[in-house]
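This document starts with one chain, in the form predicted on its own, laid out as structure tokens.
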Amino acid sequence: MSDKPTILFVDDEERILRSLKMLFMGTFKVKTTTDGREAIEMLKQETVHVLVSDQRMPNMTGVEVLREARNVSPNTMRLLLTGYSDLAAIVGSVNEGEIFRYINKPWKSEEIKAIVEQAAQIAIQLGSASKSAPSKQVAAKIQAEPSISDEAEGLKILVLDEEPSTYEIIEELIKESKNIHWSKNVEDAFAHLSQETVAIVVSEVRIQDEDISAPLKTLKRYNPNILTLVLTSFQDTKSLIELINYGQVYRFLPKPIHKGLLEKSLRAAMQHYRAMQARPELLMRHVVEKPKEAESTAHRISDKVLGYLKKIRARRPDSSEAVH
């Protein structure tokens, strides 16, 4: 039993965790309970490889959940699994959760065993890797935060988005145009990102009046060291839900936008950034879900960005070859 990963399912319904457990009792440790706070003792307590959490529960929801968790035990994989498409619930365990995959319910088990298993992996060697890493570095990041500006020194940006406002706002922050830059069209930001190392891309869901879902997932599989931050005022929830698990990204804003809010995120995403430049075996957190044969976006990209796509695979750094 010792050998085995340590999963804690978390929901309300105990019919729903006698399912999970004898689904995977047999290659895991499974530890369940109803009560939100009672998982997050749990995970203090002792090593938890993957948490998998309900939404809609009384007294936590799974946000409230995935964020403490994400405080308290910051290797354990967290899974949100849910049989409501809400979008509040859908952006918070991004933004807040920084969730690993988002699984709606009912579940397939073989599906749900293949993303636990991955998720449990990637746990294992994650807490591998922490237990040589020096502790110092984690007690300086915890020390005064420098300004946005300083934050962003050497990390290029690039913003997608047919509208101004949204280049205007990051300039004003950063305070350097001479590493962001704006592209109102797909092609213009493919060809800008097989040419530069792009840190963060800030991207609109809809442009020129298409969704561009498609290849904001495919970048992440032919680069997971680039963050996407998603700004929108689309709300179709399942094409969402898509965005985190095909192409995970790190966090959803909305439109119109929020400078505070942007600000944050921007900011929580430069500091991950170079996290993973210090520590690459964080990549692994970033690996996509491959699309099934019948979801494949690539009839949905053009040659041209298939081509740049090409070329951003070829120029990416050699540490992300660890997540493929």
Second form
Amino acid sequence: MSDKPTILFVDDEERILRSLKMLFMGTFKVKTTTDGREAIEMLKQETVHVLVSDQRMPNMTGVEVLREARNVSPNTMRLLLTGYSDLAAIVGSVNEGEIFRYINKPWKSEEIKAIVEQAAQIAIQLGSASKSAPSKQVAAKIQAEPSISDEAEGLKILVLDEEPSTYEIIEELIKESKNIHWSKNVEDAFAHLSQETVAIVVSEVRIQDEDISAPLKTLKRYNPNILTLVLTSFQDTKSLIELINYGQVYRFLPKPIHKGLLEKSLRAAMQHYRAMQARPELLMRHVVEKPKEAESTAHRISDKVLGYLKKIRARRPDSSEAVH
Amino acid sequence: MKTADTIASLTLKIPSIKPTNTVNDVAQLFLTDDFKHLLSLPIVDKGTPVGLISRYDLNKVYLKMYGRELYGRQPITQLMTKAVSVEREQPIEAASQFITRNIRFPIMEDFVITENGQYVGVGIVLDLLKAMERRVLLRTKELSKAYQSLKESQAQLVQSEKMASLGQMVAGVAHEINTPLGYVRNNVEVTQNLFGQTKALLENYEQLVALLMAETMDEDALGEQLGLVSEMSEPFREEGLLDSMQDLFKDSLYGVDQISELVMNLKDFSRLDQARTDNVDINKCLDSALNIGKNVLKYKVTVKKLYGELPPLKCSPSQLNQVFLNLLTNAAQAIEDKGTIWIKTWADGGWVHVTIQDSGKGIAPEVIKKIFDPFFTTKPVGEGTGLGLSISYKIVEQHSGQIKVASEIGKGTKFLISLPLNPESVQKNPASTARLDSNEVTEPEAD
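I've shown you the form predicted on its own. Could you give me the structure of the form predicted together with its partner chain?
Whole complex next, starting from this chain.
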């Protein structure tokens, strides 16, 4: 019995909980609660591999539960399961909850099973890896925060945006402009990515009036080391959700750019990048969902960019070596 | 300015008389055909009008005894009066105002038209009247055209407000449906899976029976089958699986009912016709508005219903639902964190009354005067059309009813809607139990 992974569902509708419990009973140790605070208590007391939370609940929102969960149980994989896809929830779930997947209600049982089982596998591996090499570097970072330009030391950043303001703000923050590359179009950006080891990509979703989320998603699939910060002024919730599930976007930054938020997000990305270098198993958290319509996605990427993407994949350090 | 709009269009180029002309000369002139339609003649000295001699004044002199003999040789200036003169560039309206103010009554003279103070001709009051009449007619046409297009755009605005609130409502309800849809679908999939297991178990069970009933008993096969059946039925025995399944069925039915209720309520709202229906239960309208607005209310508002017994009302339920939903969402928006909405209904003296009261932030006195005005809104640009309450007001008015409001900052706001049972013979005012004259908002109590 004890070899079953533990899953915790939080939803204010008990019928949802009963239903999910029946679905996962066979393969998981299923815990449920209607109260976010109780969920946090449960996370403190025992190992929970996967946490699935609803967004709209009376006492604590899903984003709040996920954010707290990140603090009290960092190895737990976090998922949001919601019938409301409002922008605040989507942005919050990424920026604060750092979720693995965003699942819409109603869901298909086979799909949710596959996602949750994958998440559980990752959590189990993360758990055993962190036991063998306990690292407290996150706590150490908080004590004395270096300036962002120190933090950026040696990390390469790519900015993909037609407007100059994004690049200008980042240059002002980091000062070391030789490590920042500014591309105004997709081809230039991916050519650069195929030649340099870039840590962080800060990109707009629309370039030359085209949606470039397909190459962004593929980039993450081919090179999960790169952390993407997505700037966007358009509010198509469906495509943002896809950027989470298929692109593991690290942060969403609404436009016009808020300098403080950009700085905070960049800093978090830099720290996370270094943490991933120290503990490569963390990479697993960012495994993207396999695209369902692989062909139609490929159609939206030009051959040139696809060529660069293949080079990027070839450059990537073999993940099977990195991950135990 | 076009000539047609100025006094120039009325100019009659009449030769003027000089101040030195005698009374007799002028009398002769009045008798000629050229001047027979004129009431007066202008007297002009070196281009500048100096006065006017009216036919009436001349007649007065001639009718006197020896008038002709006494005055005939005198210069006409002896009898002249001051001329009412206007510049030819003057617009007709302004000139008309000036002339009516200054001309003598009864009308016995014409007016003089000048250009830069120089004489150009005379104008006839009757022509001025005709010109004015034409202009009024034109103006009326323009006005009624403007009125028509205003009415159309207002109807469009009302429609777009309705579509906007409908769109919001549909989005909210769609989200609301996702939750029951989520578990109903999952339950069906789970039970479908279990049904597969049940079917397989049943088949194996039948094989077991067949083995038992066989004439020659194959003990090995029987033992194997027995083990298989017992193994397959194990999951059904553990953890009260069958009971849980029963719960899933119950939940699914509940979920389906929830969905159909939402859809039914949505239908009540979306009817775009405004047909009046008999036998409408206002309490039910309120419930349906509450259900549709659940999305906005659920997590921040406790709704306390104090429904009284109401007689059936003849009204347009889809319109009144719109009013109730509008008031309920406003109430929810007035509540910043968490609060209460009280809904009270009662009937008396041929009226049905509804109060919707919230524990929200309240409305300031200078704002409350304007809340029913079209386009008045306190919401940020793009969030409210400012038409919600003005449309609500109109709808209640069309039902011969009344809508009133009382509010207290920091305490909340209370709306009272009173609807007559018989709109054809409305008493002037609803009964005294439906007063809302004090601006004190106190928590309602059940009667």
